[in-house]
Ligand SMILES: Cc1cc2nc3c(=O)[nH]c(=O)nc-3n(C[C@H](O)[C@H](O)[C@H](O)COP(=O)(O)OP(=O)(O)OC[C@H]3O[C@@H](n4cnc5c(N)ncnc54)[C@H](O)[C@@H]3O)c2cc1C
Amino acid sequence: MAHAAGKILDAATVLRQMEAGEEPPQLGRRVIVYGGGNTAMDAARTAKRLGVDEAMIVYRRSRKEMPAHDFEATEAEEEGVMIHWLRTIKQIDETTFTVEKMEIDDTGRPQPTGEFEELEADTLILALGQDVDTSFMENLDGVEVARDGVVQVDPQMMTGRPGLFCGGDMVPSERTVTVAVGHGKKAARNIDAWLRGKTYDAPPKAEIAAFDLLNTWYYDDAPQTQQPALDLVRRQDGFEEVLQGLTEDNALFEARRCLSCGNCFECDTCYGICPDNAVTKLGPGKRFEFKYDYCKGCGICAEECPCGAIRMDAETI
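For the sequence shown above, give one chain's structure in the form predicted on its own.
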């Protein structure tokens, strides 16, 4: 890059400042956001709300490969954000940005084409993913670091060096907060077991309550009281919620309609429908007892259970 841009900011910092109510950054008339994730979309939409004339996103892949939710890109475009797909910044000269056109190869990776164009902007906001620094682990005995910088771990989240555990962005996985939190819990259980000289055995996962096992007739439809989305003009002039969501009353109504998929919530359907009186109520929170000496295996209880908590198995003799 020949010279620095007029101003280079970090997207996470900009969004944090806005959330904290701090003085908004001076962005100028034109802004380029570099990246293709949800953070990039948020930064560009925030720039529009701060009054810039042009908010542009430059992303090196196509819409199909972008990590952002599709609706985020759609809403950004509706608000006037220009998205330059298959572009990467090659050089910055004050407020002139030279971008190179890219194309997706057979493996799905962007490749340069040698074709360039120029964009003008006063501020560059970087919304690029961050990588972990695993260089300090490359010389540790037993630790295997791949070419892309991730660390290989076994099913217990432990590296090839006994007692060294890794997770989150450091290991091959989806780089999301949800996955990182899950890895933290999983690693903690395995570390605890390892320190006690044992191996942690995860309990078997519950069966998935497939939709065909649910009886949605059990509850009536909820009233359609969801508030409409904020109109386009108001979306661009302020920071009100775009999607208004449910009213408080409707949210509570929806919560009470939970079918507790795969888990008995003591609706008494099996108790009331059994023709053989083979179901006994055990009291609040204790669910039911099935008396197999009375049950003839008609399966009505399993068929009518709204949440799929009853399974019929063939009797073994």
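No experiment lies behind these values; they were computed from the predicted model shown. For clarity, a rigid core is taken as the largest C-alpha set superposing within 1.5 Å between two forms. Positions refer to the first chain, counted from 1. Compared with the form predicted together with this ligand:
- For residue 65, a C-alpha deviation below 2 angstroms is recorded between the two forms after rigid-core alignment.
- In a rigid-core overlay of the protein, residue 112 has its C-alpha displaced by under 2 Å between the two forms.
- Annotation: Cα of residue 175 displaced by at least 2 Å between the two forms, core superposition.
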Second form
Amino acid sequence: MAHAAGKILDAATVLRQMEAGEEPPQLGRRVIVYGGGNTAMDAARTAKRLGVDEAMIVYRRSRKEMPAHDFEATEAEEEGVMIHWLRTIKQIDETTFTVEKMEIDDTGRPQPTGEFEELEADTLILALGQDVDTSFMENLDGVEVARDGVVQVDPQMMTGRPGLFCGGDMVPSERTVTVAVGHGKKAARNIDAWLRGKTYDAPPKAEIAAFDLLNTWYYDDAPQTQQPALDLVRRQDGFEEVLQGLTEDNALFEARRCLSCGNCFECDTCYGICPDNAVTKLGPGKRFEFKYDYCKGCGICAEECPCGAIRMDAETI
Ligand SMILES: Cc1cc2nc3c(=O)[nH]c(=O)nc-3n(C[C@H](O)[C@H](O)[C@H](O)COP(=O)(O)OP(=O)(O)OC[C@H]3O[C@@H](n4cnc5c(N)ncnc54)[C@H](O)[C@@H]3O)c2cc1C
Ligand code: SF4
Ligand code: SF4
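Could the form predicted together with this ligand be shown next, to go alongside the form predicted on its own?
First the chain shown before, then all remaining chains and molecules of the complex.
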């Protein structure tokens, strides 16, 4: 990318400055954010909140391939951010940006088309992906750091150095909060086992109870509640949280909509319906015992269980 540009800033620095309550950067009237991840979305939405007239995102792939969450792009567009999909910046001349249109080839890679257009902007904010700084781990025996800085781990989240575990953005994975939190939980279980000289064996996952195993008549219709969200005008005006957390009432209501697919929720249907008293209640939270000596294998319990938690297996003699 050749340039003789106005202002070029780095997205992470801009966002950090805002978070730290420092003097906001002078962005001018029009801003281009270059990138298609959550950082790019945050930077463009921040520019809007700082009062720029035009906040644009230039991204070389299409919406389908962008690493940002889809809802982030939707919210950015709702707030007036203009996203120029399938474009790369080829040249910058002061405030004039020449961008080339791209197209996605059969392998999913963006390819240049030789068609150009111009955009005007006072500031360019670069949000071209960030890598974790794992340089401090490079010299540790056994630790394998790939070229892009990610650390290799085994299925137990342990690096090649016994007792050193990693997770989140610094290992090969989708870089989101949910994945990082999941890695933390998984690593904690494995660390605990490792310290005891054991290995952690995850319990086998329950079989998936697909829709045809459910008796939906059992459940009430329950409308979805709306997660409290800030209205569009207030959103663009300041830095208040856009999607707020669920209230206690919302959370309890939403939890009641759960169909508990494949997991017994102690509705007592099998207990009440079994013609041979083969089902024994074990008490709250302890579910039921099926006494196979009494069970004649009629299958009524499995048929009537609302959530598909009972499986009928052929008897082996
Ligand atoms: C601008 C931006 C927007 C994002 N938006 C979203 C989003 O909308 N949704 C989403 O799911 N994800 C989003 N992400 C990604 C998400 O933030 C990360 O995937 C997640 O935070 C990774 O968690 P982690 O624990 O691996 O790392 P981090 O959350 O980065 O935590 C690492 C911690 O280690 C500390 N640390 C670093 N080096 C050292 C050291 N040498 N010694 C001691 N401590 C150290 C750091 O200070 C930090 O506190 C976004 C990321 C960015 C940058
Ligand atoms: S196994 Fe099914 S029918 Fe029996 S109590 Fe649990 S949810 Fe109800
Ligand atoms: S299969 Fe029939 S007999 Fe056996 S536990 Fe279920 S309802 Fe009772």
